[in-house]
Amino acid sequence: MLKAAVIQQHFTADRAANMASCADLIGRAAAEGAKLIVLSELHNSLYFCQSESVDFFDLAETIPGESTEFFGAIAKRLGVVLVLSLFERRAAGLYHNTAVVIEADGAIAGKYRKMHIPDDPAFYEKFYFTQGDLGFAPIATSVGKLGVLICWDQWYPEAARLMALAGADMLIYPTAIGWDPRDTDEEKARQLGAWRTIQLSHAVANALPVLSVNRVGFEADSAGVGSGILFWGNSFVAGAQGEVLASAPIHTDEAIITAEIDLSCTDRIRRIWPFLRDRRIDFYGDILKRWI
């Protein structure tokens, strides 16, 4: 059994304070016995993609860099595997939304660059991020092969399936998603329900545990144009049949959510639900087309 934790947080414009808060919560999760700890998307800053400004490129950093050194030291001291989410400066004018996995010895085990980049009201990520080019490759660690994906990726069954086919032991989704405060309560419920359902379906279809961690709290649009985003939290850990093992008790609060994950159950479940065996790959060619 693997004890894992996802850390649901709110953030401010103070980078140092955000990193210190992450460090404190990582320490608390490790004290609860977690060996794998996942942070939410772009955890070093506010979610700056609500508006388009070249000034926000100053938030980007190299990998390796300051954050990987800072969190690498924490991982080594605590003996835990960390999943980070960073604004990567790959080169001048070339930036990515990148997850970095830190091994328990403090070294970088691997990284994943977000493949699906949204461009919606209040989520103007295409202005900042180039599409990922590392593919869907699990990252090998001492706690298993981590199928790390990021936020918008969670809506795509193709991404989850390709991670599964490449041998992932679990699917991990650092996330920044929330409501427009002007949405009705009914619309908010529909959006949240869809978000949880699609991720639980990835667990079922691939017989893999899913760890999803979202930020929480209201963040205003820095440009003063939009109405801001109310990040809905609701972070959770699910088992390989879509059963929710643990979830944030209150969606508006910071929380450390821990769960025991049985990585051996994938083999057992795939014996009784052999979805991979029965795939008709000889008839799936049209999936590569934009429209049929």
Given for the second form:
Protein chains: 2
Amino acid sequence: MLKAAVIQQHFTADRAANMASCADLIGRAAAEGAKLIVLSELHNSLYFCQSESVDFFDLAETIPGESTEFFGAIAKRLGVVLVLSLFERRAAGLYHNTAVVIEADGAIAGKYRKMHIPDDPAFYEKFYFTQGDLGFAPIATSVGKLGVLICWDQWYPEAARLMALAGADMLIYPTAIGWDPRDTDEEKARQLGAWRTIQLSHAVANALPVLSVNRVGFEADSAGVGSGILFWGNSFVAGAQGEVLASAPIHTDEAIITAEIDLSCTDRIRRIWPFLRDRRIDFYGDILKRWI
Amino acid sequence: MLKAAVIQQHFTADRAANMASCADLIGRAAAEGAKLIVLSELHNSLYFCQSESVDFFDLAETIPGESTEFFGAIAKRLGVVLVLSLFERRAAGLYHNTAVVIEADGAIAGKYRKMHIPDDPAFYEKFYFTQGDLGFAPIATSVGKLGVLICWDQWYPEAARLMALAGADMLIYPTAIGWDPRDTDEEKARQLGAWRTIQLSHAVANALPVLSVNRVGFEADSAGVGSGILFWGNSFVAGAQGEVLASAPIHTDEAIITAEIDLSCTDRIRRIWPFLRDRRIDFYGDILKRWI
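Having seen the form predicted on its own, please provide the structure of the form predicted together with a further copy of the same chain.
Now the complete complex, all chains and molecules, led by this one.
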């Protein structure tokens, strides 16, 4: 059994305050016994992708760099594995949306660069982030092989499957998703339902636990053009049959969601529902096409 | 808008009675205005795959054959498109689990041979069915291009994706799935939840409506070895965001479930959530491997 925590947070424009808040919540999660702690997407800042401004590239940082040092020291002190989500500056004019896994000794265990980059009104990520070039590789840690993916990746069964085939023990999705406040309640419900369904389905298809963490609260468009985003929280931990083990009690508030994950479930579930046995890889070739 | 119906049924060992019951329910669905009517998996018989007996090959039939003639006449008389699920005898020693789509003029529009064949206690399908060799090809009809898949296929995101990439307007799953009566209520709930989640996720991932129809009722193992299967019904029609439009009101009873499907939703949803745009086909190659 692995006790894991996902941390659902508000963020502000104050980077130091965000990092201090993360540190505080990590400490509380560790005090509850969590050995794996996951932060939400781009947790050091507001979700700046609501508009396109060259100034926001100032928020990027190198890996290793300030955040890996800061959070590495925390991981080492508390003896926990951390999943960070950073705005990576790789070179001038070359930036990624990158998750970094910190081992319990404070070292960098590995990183994942977001492979699927969204771009739609209020989520202008293609301006900021070059699509990842590290592929879908689980990151080995003392608590298992972590299939870390990021936000928009969650809509792609291919990403989850590739992580599973590469031996991931669980799937982890740091996320920043929310509603356009102008949408109807019905549309909001459909979007939230779709978001839960697709992530739970990756658990089902691959018999893997899934951890998903989303930020909360309203963030205005700093450019004053859009109507802002109401980030919908709803962070959760699910078991290998897609059953929700724990979820945020109040979807507008910060929360530390902890759950005991039984890593032996994957083997047991794959015995009763052996999906991997029957994949028709002889007929899947067209998946590599854009359109058939 | 397309009015569609899925027909959730009990079956018996009496083939003629099953076919007559199908005909009756199809007539009632058509009277309610349905233009597309889907029957459940292997609707002419009990679910004989609970045991392995060479005698059950007597249940198989050719395509075209008795059933396509019988149901073709009904489709023509009522002016409806039908999705049948038959035990196909292709040659001596060569059988398939095959869905046949009948056009509203009574002609065979196309067929799909189940590609993923299960085999686990009480579901010994690998004994009876050769895996399909027609690939994942939607069937063109007067009510749209039907992405017909069958039961075990529902666990495979690859199958749904391939149908979507090949231009399917909706996904259709005739199914025969149920509980081992010895399982706990908690395990039953997890299995049913997983089954709903994975199918709704295909709607979400591909922005396509999904129609799923399952048989109901307890069927004993005719060999007297197993403890039988309690088929769980729960047939449903979902929209292109994975929202349930209609589902069986009582999960142990026969039911005609109808829903108005808005086929323009796919275009609208794919504009706001353009998943197909961002697929990383340059990094999906390992999906064609059994294990990485």
